[in-house]
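So this first bit is one chain, no partners, the form predicted alone, shown in structure tokens.
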Amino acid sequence: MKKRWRFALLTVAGVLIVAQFFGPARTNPAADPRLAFQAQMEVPAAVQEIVSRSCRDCHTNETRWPWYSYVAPVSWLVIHDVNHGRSHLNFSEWGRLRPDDAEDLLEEICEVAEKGEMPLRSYLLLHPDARLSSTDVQALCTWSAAARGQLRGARDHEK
């Protein structure tokens, strides 16, 4: 039975050894400053710490990658979580959206804070200092109905 036990032991460490070597890779692609949301609209210095404090490492290419994100088979959620993040909201590529798509995403940033849906709990678990206040879903929020007002408003000055 004990040698069992340390056969299973060593495989399974074996097996996360090897893993080590293998997965996707941690990426923050070359951001251009003139394309993050910050240079494309008005956004208050509050909503910006914001969302640099509880968004940025899954929803910009500024992701900080911290030592459990290089330990398989942990780094493999947390690169999916980033990558899946960035794939739904970036605010790195802010200026790549169409104004159709950017209100919609502003819409969606309330919605999902209030909800208490962002940050995802996995991620508050290691970084408690991201949860979101009332006051930070209210600063969210009011500054998300502004900005779709200011979209609206270009919208309807082009036409």
Ligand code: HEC
Contents of the next structure:
Amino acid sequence: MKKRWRFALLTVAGVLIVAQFFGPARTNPAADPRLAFQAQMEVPAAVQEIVSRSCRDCHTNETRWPWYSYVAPVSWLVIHDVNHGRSHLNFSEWGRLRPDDAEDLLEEICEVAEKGEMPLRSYLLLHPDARLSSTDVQALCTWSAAARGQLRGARDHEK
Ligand code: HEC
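Show the same protein again, this time as the form predicted together with the named molecule rather than the form predicted alone.
Every component of the complex follows; first up is the chain already shown.
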């Protein structure tokens, strides 16, 4: 019995070691700073601070990768969240959005904040400081409404 346990443990250890060599890569792709959301529109300092504190790790190219993001299989989950998050919304590459999509995203930012859907619950467990206060939600929504107004104004102006 003892030998079997040792074999089982060694097998698990072996699989974990091999797993470290597989899976997606952590990336922080360089982006033209002119594409960043704060370069594309007016963003109050308070909102920049909220995004940096609560959204940045999954919605910018400036992810702060925690130590467990280096250890498979947890790393696979973390990297998946970041890649998935960036694919929906990337504050570092805001300038790539079509105005219509930018407007929709701005609306959704306020929505997910109000509903408490973001930051993801799994993230809050390890980053309790990222939880949005009601003041944070208000700041995000006030900014979102103003920025949408500006986008619409710019579009009407072009017509
Ligand atoms: C731990 C990673 C993580 C953090 C932190 C995080 N998000 Fe997300 N976010 C995701 C993922 C993954 C998705 C896409 C999947 C989904 O909708 O659940 C997403 C989707 C979204 C969407 C929907 C976009 C769309 O196309 O529908 C919005 C808006 C959003 N996040 C805003 C925020 C805001 C604002 C913050 C900060 C207050 C934030 N997120 C923090 C991971 C994160």
